[in-house]
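Heads up, the chain below is alone and in the form predicted alone; it's given as structure tokens.
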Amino acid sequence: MSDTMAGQSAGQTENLSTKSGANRSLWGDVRYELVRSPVFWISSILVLVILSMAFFPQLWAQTSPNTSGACPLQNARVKPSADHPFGFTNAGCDMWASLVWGTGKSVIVAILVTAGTVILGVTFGTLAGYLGGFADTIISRITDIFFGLPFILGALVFLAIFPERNIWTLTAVLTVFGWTSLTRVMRGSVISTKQKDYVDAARAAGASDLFIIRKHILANSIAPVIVLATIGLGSFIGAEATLTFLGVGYQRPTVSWGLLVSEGQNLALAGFWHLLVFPSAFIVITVLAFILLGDVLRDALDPRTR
């Protein structure tokens, strides 16, 4: 008797847990996926600390090393040492400070680029994807004409044109480089939701079309490519850096961490690797952060892997 009711107990448990799960919602799903997995805590710890860094980073250094007097020209390519673990920089400053102020630098434009180009994709790939026809066959090859443009040569050249280069010119160049993926993946996910039932539903009902791209298609559509702007954020950061190394990017007095990683690259073949590797670990960290939280994202928004 008490096996066929402990039984039953351990049935009716098991019934409540999976229509508890079965009534949460698609994001409900993506909360409770993501807070069981210890990537997304660890990636969202580091990105949660960098964005710290960009934004105030009076917290973590609070002398700038654009300050007067931060930068002694006695202590240039000083190594790291107790008193200054990080060293100092070819130019004198404390090597942790300038990669503390840089952060802002390297990470804000970023930010202002993935937002740009989640702008311009979701625009784009909505319209092609829900009106179709003439729209979508002018939106694709456009899109198409982009692809075929390198990314890194094609910044590098257009960046050469401006006399001065700073945080809007740089976000830009890379948003005007960055937004065709984000377009392709939108397109693809509305005309995959504008074929479901309740789409056809609401249309039946009379509901205006930008009432059902704002209530139905956005806000199903939108999953892939909040992760794919995830992971396209750390790639914005790694851009930056690369062309600022390659002298497009921003120029002094701006402290960014490509910069340090430029002034870097030959003095750390004489002995003095500080400059190189510390702003580099920086970069790889905050790059590979992103990317984690954007594959964390993607396997919690795919039902497949569940």
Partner chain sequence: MRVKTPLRVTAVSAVLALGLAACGGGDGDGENGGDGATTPDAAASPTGQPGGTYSAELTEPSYLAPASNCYESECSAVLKMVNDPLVTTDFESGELIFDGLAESIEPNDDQTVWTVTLKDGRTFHNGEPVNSDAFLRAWNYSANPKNAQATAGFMARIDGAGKGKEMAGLKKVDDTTFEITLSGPFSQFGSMMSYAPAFAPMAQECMDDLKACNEAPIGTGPYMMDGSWEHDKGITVTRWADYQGEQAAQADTIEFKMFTTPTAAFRDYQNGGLDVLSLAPDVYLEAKGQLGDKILEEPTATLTYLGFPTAKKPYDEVKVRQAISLAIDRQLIVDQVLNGLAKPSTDIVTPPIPGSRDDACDYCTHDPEQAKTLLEESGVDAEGMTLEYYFNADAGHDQWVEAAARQVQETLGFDYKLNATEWAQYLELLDAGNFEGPFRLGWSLDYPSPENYLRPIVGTDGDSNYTEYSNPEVDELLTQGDQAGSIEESYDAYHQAGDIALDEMPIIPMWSGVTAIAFSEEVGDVRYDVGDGEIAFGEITVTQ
Given for the second form:
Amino acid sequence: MSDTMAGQSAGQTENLSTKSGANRSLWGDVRYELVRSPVFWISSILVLVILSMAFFPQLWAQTSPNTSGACPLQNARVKPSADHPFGFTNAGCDMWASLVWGTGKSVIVAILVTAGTVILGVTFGTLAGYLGGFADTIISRITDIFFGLPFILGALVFLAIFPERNIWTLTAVLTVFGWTSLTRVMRGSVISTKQKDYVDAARAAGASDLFIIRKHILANSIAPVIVLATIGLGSFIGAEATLTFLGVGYQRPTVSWGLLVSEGQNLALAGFWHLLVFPSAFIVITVLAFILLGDVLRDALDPRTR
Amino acid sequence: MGRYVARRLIQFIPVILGTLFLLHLLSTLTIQVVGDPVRALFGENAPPAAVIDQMRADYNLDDACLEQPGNPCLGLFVDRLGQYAGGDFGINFRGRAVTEMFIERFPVTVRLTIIALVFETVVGILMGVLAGLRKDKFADNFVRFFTVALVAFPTFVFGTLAQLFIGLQLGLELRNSDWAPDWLGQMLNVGYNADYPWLSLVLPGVVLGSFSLASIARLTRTSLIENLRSDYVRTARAKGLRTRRIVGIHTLRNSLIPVVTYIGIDIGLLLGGALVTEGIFNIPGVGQLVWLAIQSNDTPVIIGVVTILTIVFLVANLLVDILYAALDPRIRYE
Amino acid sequence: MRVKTPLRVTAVSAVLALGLAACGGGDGDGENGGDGATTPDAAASPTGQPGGTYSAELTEPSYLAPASNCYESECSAVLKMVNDPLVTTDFESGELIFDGLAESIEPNDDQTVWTVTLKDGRTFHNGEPVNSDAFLRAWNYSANPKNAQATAGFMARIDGAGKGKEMAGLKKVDDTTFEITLSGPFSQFGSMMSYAPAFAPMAQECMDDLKACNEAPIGTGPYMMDGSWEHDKGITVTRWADYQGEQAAQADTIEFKMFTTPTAAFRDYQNGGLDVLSLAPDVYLEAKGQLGDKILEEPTATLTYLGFPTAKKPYDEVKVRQAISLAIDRQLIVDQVLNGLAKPSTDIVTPPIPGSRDDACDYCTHDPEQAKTLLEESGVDAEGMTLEYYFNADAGHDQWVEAAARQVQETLGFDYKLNATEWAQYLELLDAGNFEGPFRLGWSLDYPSPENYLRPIVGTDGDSNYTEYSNPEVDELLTQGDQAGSIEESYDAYHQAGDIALDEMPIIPMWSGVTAIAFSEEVGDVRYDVGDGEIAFGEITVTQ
Amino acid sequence: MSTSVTESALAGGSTDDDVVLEVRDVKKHFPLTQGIVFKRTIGHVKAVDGVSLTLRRGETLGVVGESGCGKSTLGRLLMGLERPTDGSIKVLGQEMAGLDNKGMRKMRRNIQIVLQDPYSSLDPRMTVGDIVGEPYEVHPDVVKPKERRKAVQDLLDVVGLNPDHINRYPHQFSGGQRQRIGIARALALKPKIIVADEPVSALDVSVQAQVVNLFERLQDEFGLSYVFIAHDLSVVRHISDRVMVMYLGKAVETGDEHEIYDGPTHPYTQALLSAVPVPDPRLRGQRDQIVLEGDVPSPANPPSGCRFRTRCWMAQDICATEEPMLVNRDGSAHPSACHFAAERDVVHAVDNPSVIEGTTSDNV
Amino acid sequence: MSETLTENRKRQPRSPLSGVKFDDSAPLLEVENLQVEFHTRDGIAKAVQGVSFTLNAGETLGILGESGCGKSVTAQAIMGILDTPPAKVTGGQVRYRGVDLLQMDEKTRRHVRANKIAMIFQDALSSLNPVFTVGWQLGELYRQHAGASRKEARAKAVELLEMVGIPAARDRVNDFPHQFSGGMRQRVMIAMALALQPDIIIADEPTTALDVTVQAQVMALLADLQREMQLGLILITHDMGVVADVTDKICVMYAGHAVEQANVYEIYERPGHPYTKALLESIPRVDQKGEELTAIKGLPPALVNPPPGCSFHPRCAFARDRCKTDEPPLYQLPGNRESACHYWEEVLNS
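For comparison with the form predicted alone, kindly provide the form predicted together with its partner chain.
Let us now look at the entire complex, which starts with that chain.
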């Protein structure tokens, strides 16, 4: 066998791990990689903070802006002060409390959509990739059809159906237009996994299709989906803001980052900079945290980048 | 190549029919669930029933199926397809043909999209190459961070800020100054200026393109890094070629293949994004048309324009696929 | 008549009102329109010379021709420049002013047959004479349901309207005289005819090619189209050299420019590309910060109110309705949410309207204590009860409805739920009477009379009575007012009717509008015409 | 053992109790489709086109040929990974074609596979214990769950791996060790037959010998029968009792190891053997060197008659018209599919070496 | 070689090589004590540790070894195409006609690469750029190094393809690499290596991916061309058979060290290093049935942390205590051969 350069370094790594990291599993390698990455630490701490805000807002701000009396109108647009370092919103609510309590609406949608797209993408992608043939053709064409509707335009038409915009309708629309890319990625990944010899070996041992999908295909195909999903999670948060700006997203009295930003963008220019800066910062930091986390995960999961 | 194109063309037909049907379904459902857009035109005080009926008939909204939620209105769909085939995408509530309105405005959107595409591909590829060649160095981290930050910033916020601080402050300064050339001030305008059909779209184009900049830069970076490790780069080096040539010709051509694929997807994002950008910058393009139609509840326009845009997007994708085949001979001779 | 243009993202522009034409008082001589004395806020607006060109912001109109399809302020703003009215109404006295195309308008004794005599020698821009045929042509077209004209309702009172090509009640006497026979007596028909678009004449050339006419209307007014309508971009009108009428026309050319958003318009203004614009709430604060007092702020005749489904619990209790009204701090909402661009209501009738009062509404003040007391007296327990508020989505109502709902919650303890509904669906719910709680509606005048507010909203058969409120006493008082011999007498009756309605509160008036207009240093004599609900574009002068 | 495989196969059902695998005229044609809307079958890739073989207990049958000759497809057919287009495969006397899923699963206990690539044949996300024990999950009745760990450790021991490494992952092993893991997995169900598809070609020379020796030891220990598929003629000679040479989906020559290597009668076998370099510089220029020109024709459109004729220096008109059967012939005491079969020693040094080139034009 | 190719060479515009004084009397290529390290996450891997050999015109040198032994790194270090980082040449000399290539500036080195030393790689499919035609890739050499026009370059490409025996070369220049068969692709690689008439060709496992009959074709072609043009050929392979067939002398590498060097006949007859001996005994032969193979126990060592002393000692049948501590020098053996084994005499005589 030739030892090309890439082969050479790969060979070394292999030999090394046999020696020095004898008890390190594949995931152990990933862990090893992650633990050493400062980006991983920063982004995952941020993600944890954001998630805790989403699910336990009371930990970060006691009163919800939707509590009776929480938003005296007299305070509308009051700028940051020592007591209220983030100032007050246009509705007179404490900005910090609004951001914290709005995290849920923005982030939970993104999480639900991610979950939905992953479930759909993995299911359809696996079916199309593994079964091939007619099932593949049908699923691929359906994917193309949904893909054919440009996202924002499709969302506009779609959201017009729902008189009420809440977590569920937003989740539905983002999922409907978001599942296609994951399906395509999963399909490609499954096709390449399906051709691996260990799948043949399992079949030779008499394993059923279901067994093979469960044991081999899913575990070995899902890495690119996970990575794409974290990046998607970030962009769905941004999508909520854009849809809200276009008037088809959340509506009051819901508190969400998108609402705060689209409300703040005009007022910021009237001198109330804090109405735009803080919500924007929350969105940017969150999206950044998720995308960077996806980045380090990909680097760690993808042996090619090592 | 011919066969590849033919196959893509044939695959295109069920997809476009399916997409149009999906759109039809959504719009039908909207009318069934939300209510009759004709009635909405007249506000609280309903006009004589005869007037409403006449308008419903004019806009093909008098089909009984539109009052049965869940009914897919297949008959209407077939009618619509027939009209689409004849280039008729309906009329707006003021009797103007959607097709005509679209054609009038489409060139502006095309120009905007081209500027955005050129900006995002040129800058994106440059950034990607820079990051790929300086992997894990400062330049790489900078590019990664910067582009992600752009993604995270909602376009409408970015657009507003660009319009205000670049267009209205820097740009106005330039336009009012004696020394700055005219084109420079126009390039940084607050909105569209028909006298400068390209220049005045530069700032909005950059705003529009900045969202996809990240994806292109990242795609280029990843595939460049991958290709730089490939055997044929080693061969090129063994041939005694200059590094510039190895990166610029041998590697980049291969690295652009995923970028081209992405551009196909991106056209859809741009067409959607043009909605926001044209709204903010008051650009008389197709996006603005949709924006205005949403404001005035002009359902036929929304459906008609989105339908045309969907067709445009699918056709653009088809072209990109063919371009893809031109770039990658392995596909061509499949 | 009124239109609530279903604006979404733009929120409500300040030009909501659609008025029956009522040219500013004493503004009889068009050429002298800019003499400053008629401009209430002249101080803010220097006077310029006739001639010159300026640009103004305009929202895309729906139709320019046939004029009978014009049912909102956008088109009427343009048509007012391009068309002469038939007649106008004095805003203060309610008298007809013949500064338009009509020489005289005379009803018969029982107000069923009206005779219109036209001024001699007036022509359309294309030279066609403005004669009886031009009017019959236009009105018959409008009344024909086949043509689905938006203002067809104005014709409804004419005998034979909506029954075919020609109305039986319309009869040409000679070239300058025609007779209108109504299907029943109606004393206000003369005032009604001052709604110019609905009663405009139409040139034969226009009738022959309505499409072309829509792009470049052939009118009778002081301005004529300069080129054709550039949809969503602009409309330019220039002064008609041969104009013989009396409407104001100062500038030589007016460029109406259209913008996607009010913000975009303001940016263009900042950029020096726009001379006159109405400031939407979106940009008002920013503009106020930059322009300060240079902004012209004028009250409008637009009323915003919350209606109650009076047949449903707990709104069937008058005291609950009163309590809710008292719980709302209108001034605070106006200041903090509407940025001062409104005036808290003291009456159902808006302040610019003759016969309006500034102390009529006892329950329009903010009095939490009394509110609580009234609620207690009503016996309704707010505990665990949720009030559902309704408003049309994306029109900028969400903030104030929420603020009001919060105040009600804080004072009375009702929880709240906000239902933002698409316009089309909102209307369906409205038509079907399916609202379960307070719903937002607006009202703007058709003609300057208290009757025009009271009858539609609180009258039993009111066009806009969606509250199911019915009080024979109110109806009776309104009829009394209608038949009163003088305007003062009629006001007495109307005021009594208003007092009852304000006491029983089927609706709670919130505020009347204030418009804010920004203009560049290059224009002067900017005036808001409350009757038109528009800036008086014809009076604007160019200073440089 | 000089009996013709084909003969016994054609005789229809061997009565020989020792026969563990019997393949008769098996074919695998992959359809070639064309068409944009509806796929039309415009031809077939005849990957395996009528191959028969018999394998006896404890015997090793080597299958050699160049890439594209169909030997791997044959292996997959034997394993039931592909369904044959035609022909019969009997494992321990049981016909494979008629089996339902359950029967097939049962049958698989008797025949197992070892694959070429030691990297892709092991699931990187499973531990060695899981990989080797996977057959027990599929066939839960073979070993009780509690005893599986022990069974797996025994297997690792058998193939020369440290049983303590049961919890390690494949990437922690070298190529040779991984191939041992693959062999352990194949042994788990105690099969009678192992189909080994290029089991050592990915290994370094120094490790290759270890694995070849392991194969031989296991055969002795467990009485296994091997179908040993490889392109390395030296390794095949070393391990095989009998050898089958394949070209374009057909067997062109079969026989005992020494018959094939010392007296090949088919020109293709001769060319193949002569091309194998011998690690002995003294033989340089001393051997018959047959350099074939051109490439293997497409299996979708094989030449008429004898498939080798396009590259054969001995081809005559009859070769284009009449397909030579795989039978014993005048010039060949073992089955050879050549009209002009004649023995020729190409692996040993000869007095008068010559270079005979192919006669065909190059078709690439 | 065709007339035009030679002409072209003369016409070549001011090559940076004109400033370099090559000594035509010096050996074609001398590698002396070459050291290459790789900086990996886990430490420094000494991929090549003191490899030396000499190659004369018309001579074929075989570098024999298993994967990871450093033979390809050696070749790439000679070519100067190692990825730096992670690789780094830390010592030694590579002299072409007496001039040390490692001291050259990159520009001159690049010209040496194109004009003097060429390389052929194992996997021709991945070593050719998939998106350019074969003709374009061949012609590029002429366009970049000889200033040829597109048309000229194309004509030359056709000539080259004909020379390496590709039928219908005129049409096939327009084909893409994936349209060629494996053997034909390797011929294209050979053509590319020969394009600018180099003196040395380094063939890194040129036939490993090929079938035996194709391997025979390619090796025959390579041998013919080498003889014809009096090239110095370095053949890197793990195949003992191929080496035996074509080389003049052999350098055996193990774990970055050249453990044995000798004339091809001597090495096969009487190996002077236990590793060479074990290798020869572990391979089956096509011309003999043979008995059980003698396998080499254990695995090659990791390069980052090699065993002390002789790196082969854990696997060596001859190893004693001394081997675990003392790294053996290259002993000069009788007959101008070298072996890095303390007990070379014992090995020779066993």
